[in-house]
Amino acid sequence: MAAVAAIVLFFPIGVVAASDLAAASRLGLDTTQGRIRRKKASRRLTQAVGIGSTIWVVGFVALIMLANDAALTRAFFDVEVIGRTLPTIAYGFMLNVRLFLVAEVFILIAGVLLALLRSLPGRPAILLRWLTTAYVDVFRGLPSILVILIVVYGLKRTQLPLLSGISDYWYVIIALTLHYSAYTAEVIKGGADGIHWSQAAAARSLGLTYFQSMRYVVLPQAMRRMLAPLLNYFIGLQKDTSLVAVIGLLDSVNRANVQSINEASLSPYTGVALCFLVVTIPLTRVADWLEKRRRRRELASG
């Protein structure tokens, strides 16, 4: 079956792979030459499937793009429209970037605090642990857009003394902090729990308090394990800043809506996608690199 699939997907290499499989069967898999031909066939099968799948996918996408007199291409990939609207969209995207960077600072601070409170030892801290757990469970269970709507429209209507004079920008920062700090707290707590208990016990035996032992001993060691998961959550945070379009802030999505109407084209949305991809793809590659480096270090250390 694998040989047939390889031949269908990419005939030249697939035929060679099938020939190697036949030769391996004739020589016998218990012989040295048979095993060598089997390995060669396996490599060529993988190569044929990879190349063939790529060609077929690219061909299918090209067919879709050219179908119906290239309607999809003209709708979403009008280069002239993208060129005219991209500067305005990029200016709105700077609002998304500011939201991401500012919220990230508050999320890290709140996430560390929540993680420390969830890990407080002893019976006297049981109520604090319960309250923190309830907070994490609630905000992890709510959609991001719902938290934004509740905070922006709900808190604004309450006219609380400390919050009555702030702009929608800061309401969104509060909403993103409430939502993503719950996820961040779980990542930090998981990283801290992965450090052997003897590290914290040794720090406490030297006279350090719980918070001091976490600050100077546990968290620095756990940081290597937390970097990649935290970066993945921050990639999600970057994308969720686009949700501010529902409350009317002129971010990249709202500006793309306006430009789409003015240009009678959907290509401005492609400009928004390009803006987000420029940020998220490098961050994703960095997260993958950090995770691979962590695994190599763990394997090297035994």
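Just so we're on the same page, rigid core means the largest C-alpha set that superposes within 1.5 Å between forms. None of the values given here were measured: they were computed from a predicted structure. Residue numbers count along the first chain shown, from 1. First, how it differs from the form predicted in complex with the partner chain.
For I36, the Cα coordinates differ by 2 angstroms or more between these two forms after the core has been superposed. Core-superposed comparison between these two forms: the CA of L45 exceeds or equals a 2 Å shift.
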Second form
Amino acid sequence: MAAVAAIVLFFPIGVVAASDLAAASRLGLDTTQGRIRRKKASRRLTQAVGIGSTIWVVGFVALIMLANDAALTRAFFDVEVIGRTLPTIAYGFMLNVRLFLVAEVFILIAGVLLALLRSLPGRPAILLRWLTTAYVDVFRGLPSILVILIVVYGLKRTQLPLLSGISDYWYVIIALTLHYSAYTAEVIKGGADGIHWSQAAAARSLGLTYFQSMRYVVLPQAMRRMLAPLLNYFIGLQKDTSLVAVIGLLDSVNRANVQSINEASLSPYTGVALCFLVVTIPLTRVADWLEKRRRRRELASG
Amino acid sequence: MAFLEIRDVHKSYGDNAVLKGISVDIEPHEVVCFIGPSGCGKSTLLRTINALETIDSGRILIEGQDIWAEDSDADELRMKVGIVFQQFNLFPHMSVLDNITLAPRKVLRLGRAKANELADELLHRVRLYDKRNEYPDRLSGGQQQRIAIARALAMQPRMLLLDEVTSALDPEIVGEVLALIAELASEGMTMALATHEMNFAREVADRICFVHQGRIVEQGAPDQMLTAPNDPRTAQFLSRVLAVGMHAKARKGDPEDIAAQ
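Form predicted in complex with the partner chain, following the form predicted on its own:
Now the full complex is given, and it begins with the chain already shown.
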């Protein structure tokens, strides 16, 4: 089976692997020579599959790019158009970055608060726990675009003094905060739950209040295991800032909409893609690195 | 008046009744040891005194004040009673100094300098001043436990609860912790200990309570309790732990004990 796959994917090495396999079964696995051939074969199989899949993937991508007289390439990868529209798109992308940074501050504050209220101990806090749980359930369950639409078009209609007079920019901040603070609260609560209860017990026994023991003892220790998942949600948030295009804010996506009509080309969207990748790929790498470091440290401390 | 009064305290976890009507008084400056098999409820009892565990019924009074009464502040009352745990429970992300000063700074609102002064004094007392800037994972179990005691003392409690504080320690370093506890006892600290160290209990305790299946079966002066218990369950428990203790000592090659056999 594996030999067939190897031959189909990459003929030259696949054939050698297959002959090694045949030799191994001829010699038998109870001989040293047989086992050596078998090991060689398995190494070559992996190699063949690796080289083969790379060639096939590259080939398939090339096919897509060149098919139908390179229609896709001409639409999305017109270098001239990308170069011409990139400045205005990059300018729009600044709005995406600004939304991300400002919302993030509110999200972290709200997330910590929600997490603390959700794990508040004791019977008197039962309603608070219930309320925050309901909040988290609802906003984790809704698509973020729906939250943005409801907040932007809904709050305006209330005509309430503080809520109806602000700009769309701030409505979006509110919507993103509502949505992402629910996720953040879950991550923070999960991190705090992972710290053994005896740490909180020690803190409480010294006279610290619930909030003090969370602030000084539990959350600092939970921080390490919260970082990577939090960063992953931040990356999601960064991408979700592009949803403001639906309510007409001039972010990178909306500017690309305009430019693609002006230029009669889809290449401006490639500029948007480049902008996002420049931010999200390094963040993803950092998240992975943090996670790896945490695992290593946990192993080290036994 | 007794410093601590425990009146008919019941506590269960689901169907599992852990405390089935415990009543005991502890006088100021008294040292009381709770002994008994694992799971008998002695550790739970200590934790209820510190309000770390709620109780199902009964009353716990500290200096005459019910810790669970509507008009009393559990945080305020638990500050009068410090607790030291079997697993030390030092804060691993803080230096030794910060471990000790955290509560004085945040609860008693002492300034940094004042709190450090207090901590240094305690560190001298537990003979670990040179470790003040270390992190807990760099200390031995015995050193960690002495720091935990210093941390509890930093809140200037009137009473100390010691929950099997030597059970997680290697035999050869149990001594340094017990010596510190004996010192505190001789200075007049009111203490309640849950312990398996019978010889130590005999040495420091004013009174020993034998706890069995959530009840105090028998209590009395150490000598009488350990040598001539009245209740057969106490006798059975003692014969078992003392036999094990002797066995362990013999294996370690304590010449005195081997000679005594």
